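Presented as structure tokens, the chain that follows is alone, the form predicted alone.
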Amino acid sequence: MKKITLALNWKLYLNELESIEFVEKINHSKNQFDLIDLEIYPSATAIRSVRNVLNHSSIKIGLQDFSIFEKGAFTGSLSLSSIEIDCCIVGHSERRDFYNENDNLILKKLQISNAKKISTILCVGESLNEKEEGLSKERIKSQLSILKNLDIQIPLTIAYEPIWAIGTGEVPSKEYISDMLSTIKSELNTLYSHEKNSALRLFYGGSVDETNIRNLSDIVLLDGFLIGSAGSKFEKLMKMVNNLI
């Protein structure tokens, strides 16, 4: 069986003294993490405390979002050098929809954290409309037209996650999953080469849950799961870690 990634997007669920909590919790139970590959994405504010109570090394920690600038006078941002990361987040549906992030803007991130060669996740996925009007793979081929103008120089990680289905409960059949994979698959093979395409890997995020993560498993081109909700509640995340193992 392979090892799967869970990617734990806290997005504000968690204040920093509940992440830290979580955190010893995870610690307490560290050896139940060794069969899967884990990646934490706090609370900007929780990073550093995060990382300094954390004792299991080969979990990661990222940021669930960043700015384009480096450094200067704007206020409220946080770039990729503000604090020690492993990992980051593009293109979240969130940051699409609530904070206009635009294309253009996705690719300008991901030509930053590849500079920087820092592992990261770029979110795609269609609209309720966009599924019901048939539009679904056209949608998902064009937000994946931006990495055209990207040499990647990092482990990259796309994450399919239909809006649709985010928050929802609404979970997307494996068949559904499996063609919508398949199509991001052949899209990146007609991007990059055999050799960089084997080094992506490809996770499914919307309402994955305790409930239904094993029969998701199963699905042959899905390397790992980006989480929310279920995420950032510890006792869901090891029904969710025992149901892998």
Given for the second form:
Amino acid sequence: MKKITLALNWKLYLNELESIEFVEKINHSKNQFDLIDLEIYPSATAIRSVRNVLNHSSIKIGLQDFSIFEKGAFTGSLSLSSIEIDCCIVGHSERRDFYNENDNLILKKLQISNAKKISTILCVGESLNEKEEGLSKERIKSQLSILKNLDIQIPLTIAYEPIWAIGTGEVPSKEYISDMLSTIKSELNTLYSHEKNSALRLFYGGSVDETNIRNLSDIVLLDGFLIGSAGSKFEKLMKMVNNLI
Ligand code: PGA
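What about the form predicted together with ligand PGA, after the form predicted alone?
All chains and molecules follow, beginning with the one already shown.
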């Protein structure tokens, strides 16, 4: 079985103390976690504690989002320079929907993480309406079109996350996901050289849990999963890991 990456997007699920308790449990189950690639995206306020407590140097720690402003009079913001991190997420649908982030802003964030050479997950995905109107691929292509303005220098991951699958328990069929990942791959082929493209990773996200992860993991183009709710519960994470190794 190929090595799959699990990227845990903890959203606003775990506070600092709960995040520490979670990584202490990871420390106690070290052997299983040696066999998979793990990235953890805690609340920004928990990043330092998670890094200090985590006894596992190969697990990467990242920011769920960041401001385009680097430093200065920007109340409530944090930037890629605010705290030491290995990776980041941009363009999550919750940022697009609840904070009105548009493709222009998302491109600026990508340009910043690219310039700082920080490994980045770019999220794309269609809404239920777009799916029902047969516009899923159009939507993905338009979200990916910002990449033509990016001379990519970093390990970039595209996470395909249909909005209708996030937090709903509804998971697309493997055929549907494969078809969307192929569309993403061919769009990337038009934008980047073969060499750059082979370094890009493709993830799926949306209601991934211990009941479906193994079945989804054999999708040929898939390199990993972006996991929200199930990844914030240690017992579920252990089941997912055990189902993959
Ligand atoms: P979910 O969230 O696993 O809770 O559906 C996925 C995501 O938003 O990245």
